[in-house]
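In the block that follows, a single chain appears as structure tokens, in the form predicted on its own.
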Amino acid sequence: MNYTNLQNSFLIDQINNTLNEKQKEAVLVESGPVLVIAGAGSGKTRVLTYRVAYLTGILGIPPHRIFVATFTNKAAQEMKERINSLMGTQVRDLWIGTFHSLCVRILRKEIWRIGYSQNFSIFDRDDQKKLIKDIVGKGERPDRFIHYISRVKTYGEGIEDRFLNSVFEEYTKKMKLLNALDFDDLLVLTLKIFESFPDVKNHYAERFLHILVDEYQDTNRLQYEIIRHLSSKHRNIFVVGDDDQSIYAFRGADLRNILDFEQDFPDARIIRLEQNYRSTKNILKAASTVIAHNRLRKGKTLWTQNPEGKKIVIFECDTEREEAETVAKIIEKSGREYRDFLILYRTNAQSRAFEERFHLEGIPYQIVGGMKFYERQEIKDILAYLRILVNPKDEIALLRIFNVPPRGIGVKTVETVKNYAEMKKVSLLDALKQMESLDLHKSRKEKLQNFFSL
């Protein structure tokens, strides 16, 4: 017997013992359009990654030709990881990742066709709001437009409303010219490039024989869209959700998806995952019983194995003060450790009755969150260099490091670069390159031209 052979003969294997009945059925679908309704805690993760396994080391489909797409970066590394160690080798080649990830693999090829540069550089949250303040000033709350544009962008709901127009087409024009895009542009791009140029949708319709989604529920209008066109060769799309888990939709999630894609695919297989192998049986009673309400659902009877477990309960409070002061005290008298203890507050801002309460009680917390890696400052002004290389039309990156480090480069020499840009519609890099025109101290053009020769 072969590798190949005693590999397949392992994964056979692992299938057969590891999985339960339903999660077995999921996997071994071979074809068509398959929604798999996940409970919470019913193992849809492993579902994902031995459908992969399935397709690649039993079926022999190439890893290439199979798109996954998860809801965060996350779980596309730790599906990855999975895939790689059930197959007991690295599987290369294969497209996995979020939605917008991937829609940049498929820009960084296609985008030219529509005035774009391969180059382009992708803006954040941060970068949006230098961009809307360079366009209607500081007295603005850039975050309404912001708001308005991805709605714009993502719906095609916009209003009768002058300023706000003028923005969006301001801004959409700076983009353009700058050569960068902004999240929602990763997803409204690829599909405008499908659209527009039936070749190149057909191509990647034909790469692609298989389609799996994660978190479906939480799908938007564009990332279906996206999933319709890419599925339409082959319509091996193997979607996986649950109706009474989708919380996104203020970020533009459509339920619609899930609940109609019966609608979408006639000829489509139901499965559902009801064991739940999480929760006791009285925190799972609980849950189903709030979630029944639910008017729009698919419908499903989540059961468990696990024993009853204590009874949930439940302490009404007249202030957060108070609910802080319960809380203490119950840590206190359990004698149990402080590690032991996790507290769930809905926003940020709820943490501080409790954080206070913790101080006078001497009870040691750490707060988990805080700022993401990519989102402080020190890697920001490195991430800014290496745009400016790679795209030096990026304005806003290039703003960023004039004087970062400190290199004597005031807000006064950097205006009188911006004006001259403007006023002879140049980049901010080329008003650079015609430095002895500007009207500047001798001092600052030697600070401006260290910082030009870097």
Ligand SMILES: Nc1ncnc2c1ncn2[C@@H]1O[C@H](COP(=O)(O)OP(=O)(O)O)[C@@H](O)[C@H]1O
Given for the second form:
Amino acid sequence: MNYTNLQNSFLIDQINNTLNEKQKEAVLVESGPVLVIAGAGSGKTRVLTYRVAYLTGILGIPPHRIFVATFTNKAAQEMKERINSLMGTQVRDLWIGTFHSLCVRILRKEIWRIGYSQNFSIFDRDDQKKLIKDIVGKGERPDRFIHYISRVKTYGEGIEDRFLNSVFEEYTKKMKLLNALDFDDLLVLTLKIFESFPDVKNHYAERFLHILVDEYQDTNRLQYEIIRHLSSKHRNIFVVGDDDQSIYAFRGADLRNILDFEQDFPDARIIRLEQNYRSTKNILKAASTVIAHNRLRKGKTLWTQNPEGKKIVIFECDTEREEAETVAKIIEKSGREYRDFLILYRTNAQSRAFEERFHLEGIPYQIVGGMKFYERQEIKDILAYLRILVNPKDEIALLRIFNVPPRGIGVKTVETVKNYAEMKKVSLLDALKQMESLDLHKSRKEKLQNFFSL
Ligand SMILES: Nc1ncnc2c1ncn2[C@@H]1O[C@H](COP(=O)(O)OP(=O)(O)O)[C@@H](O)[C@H]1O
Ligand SMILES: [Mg+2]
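Starting from the form predicted on its own above, please write out the structure of the form predicted together with the named molecule.
Everything in the complex follows now, all chains and molecules, and the chain you saw is the first one.
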């Protein structure tokens, strides 16, 4: 037996011994559209991961012809590691990542077709806010504009509001000038390229023999259109999702995707996974009772071999303080390690009562997913320098670093440069180049000169 066969035999062994029958059925589908629909903790991600290993390791599909969309970058990383360990080797050239990162890959190659250059910057919400403040002035809160812009892009739903729409137009114009894309653009423009250039679409549709999507219930309309294009040639589209678990409806995720899959792919195989591996019977029973009220669900019954487990306890408290106190008491009385506890809350502001109480009692804690403000700022400052180097038109990045680290360049000086650039209709960088014509005191110019010569 040669080396490859040895690796395969490990993979075959794993497929046979660590999957249940339904999971195995899903992993081993040869081709065609497949919808795996299942509850939380039933092994959907495991199935997807094994399937990628099966496709490359046993069917011999080259990794660069497989496209896997995950919901987060972290999930992609974990999946990659798991695939490598199933394969017993580093799998290279697999297209795996979030929709956004996969679109970036396509856009870096293709975006020249629609008049951007390939060194485009990607604006996060913070950058968007700055740009919008530039457009509407300091008095307005930028959030509602960002929200509106995103809705129009994702759903094509505008409203008749002259102010909103003029901001939208100005924003779009500015973004193009800065050679910058926001997160929605990554999807919108990929789709636009596919739709305007059929040969480009065909190229990718030809290339990707298999398209796999995790957390399919949370894909939005644009993402769905993208995978429909990508799978138009080979029709090997494999999606796993949970119609009861869509937590991102407010972000444009569209439950209809999952419910309409059968309609769009009438020959799709539907596989339901109903055994849960993560929770006790009591927890499962409670969850099932709650989601039984969901409208628009396809209906599935979860069961588990796990033990009954402890009963779920509900406490009602009148105030935040009382709530935090109660939780602290439960933790202290339990006799368990602090790291055995997890507290979930709906909004970040709700952490405060808990934090105060825990400080008081000396209970150590760690906030997950909250923004570590200073850390983030520094990282973003460094990124801003890199962005300027790659895309000199990126003025939002430039404005960010004028005085970081502090070099005595004040708001007034920056305003002068900005006004000059606007008046002369040149970029900020060009305005700096024409420093001699700026209406500034000599010492200020020197400081700018120092910055510019960086
Ligand atoms: N057939 C199985 N046997 C044992 N454990 C399993 C099996 N399938 C899944 N698991 C475990 O159950 C947990 C949930 O699996 P995961 O793939 O993350 O589920 P989902 O994506 O559906 O939420 C993981 O810890 C996984 O390793
Ligand atoms: Mg999962």
